[in-house]
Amino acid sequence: MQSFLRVVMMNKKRPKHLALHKIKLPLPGFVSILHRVSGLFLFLSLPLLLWMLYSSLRSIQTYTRLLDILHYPLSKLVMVALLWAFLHHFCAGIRYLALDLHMGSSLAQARSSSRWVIGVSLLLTVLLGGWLC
């Protein structure tokens, strides 16, 4: 029997590493994953964002160091993709919960609504974004 197992497993062609760069992946699974990027970004960035938090409140002094910190280019584009995260897995968080109530779960209606949750949470992101900056 093992023999048997052992000839049929040799007899299949498996790759030996997976190529990621061929892969086509369709917009729904491509919002899938930068709904769990973004997540994690968030995630990551809970320590900076209560720090500017405790800043912010602790004394006039800190309040406006922090102001001349964000004043700083590379701060502001911290920001706008922080906006961008929050925004997109906002907009990805609901279209998962509409999923799971099997709204908008057939194939065409899947990828509307990525194309929505791409096209809303940059838009939004563009909009408030411009507004803070």
Contents of the next structure:
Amino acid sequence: MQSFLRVVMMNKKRPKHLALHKIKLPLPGFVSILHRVSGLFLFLSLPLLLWMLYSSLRSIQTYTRLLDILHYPLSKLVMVALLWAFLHHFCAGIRYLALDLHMGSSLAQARSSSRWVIGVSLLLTVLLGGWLC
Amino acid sequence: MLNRIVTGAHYGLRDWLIQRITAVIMVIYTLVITGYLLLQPAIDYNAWTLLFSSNVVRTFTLLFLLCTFYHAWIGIRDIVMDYVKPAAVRLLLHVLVIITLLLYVIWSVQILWGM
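Can I have the other form now, the form predicted in complex with its partner chain, not the form predicted on its own?
Now the complete complex, all chains and molecules, led by this one.
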């Protein structure tokens, strides 16, 4: 994807057609943009996550209050979204590490591993989310 | 081969490598901690704080958090470089992200050793 973009950018005579709604992203490209979105989401959630670690450790009062807050349906929704973002970023990241080692870089393998990343991260979100809620 | 106008000067490979090294450390920490927690019959406040009273756990948790912050810096910097064109806004965002992450480092130490 990146080398493809570089080729497009370097060849300045090619016409630009960046109508986003008309570009149909292949599955590996979809995993790539989700990797970016989930990473940004996790970065923006860092203060919340650090505050949760702080509250869970500070005292029994802050710990109990944190658990109370986490019992709200809205909190659970945020937690499940964060869990998915983490798991997707985690699985897609491992896929990129494998690709860096030239493992599974053929088109067919890259497509199938993209499918696995989406599937496994969703399945783990449901399993871990169900166990935690 | 390299287009220097696009890539800048030789920080790319180092950051590419750091991005991956920090990722591997975070994966190992996540698997170890998750495995440990899943094996516990029940996790209450006592079990949770006992875990984090260990200096080894504190140290590796801080290592994990430092890796997270450095990893996040490289990722966010790449996103800003891709989507934010005006140099002034880009610089401002970079500075804000760096300061925020440095504050998170201090906060992390306070959380882990000040409990």
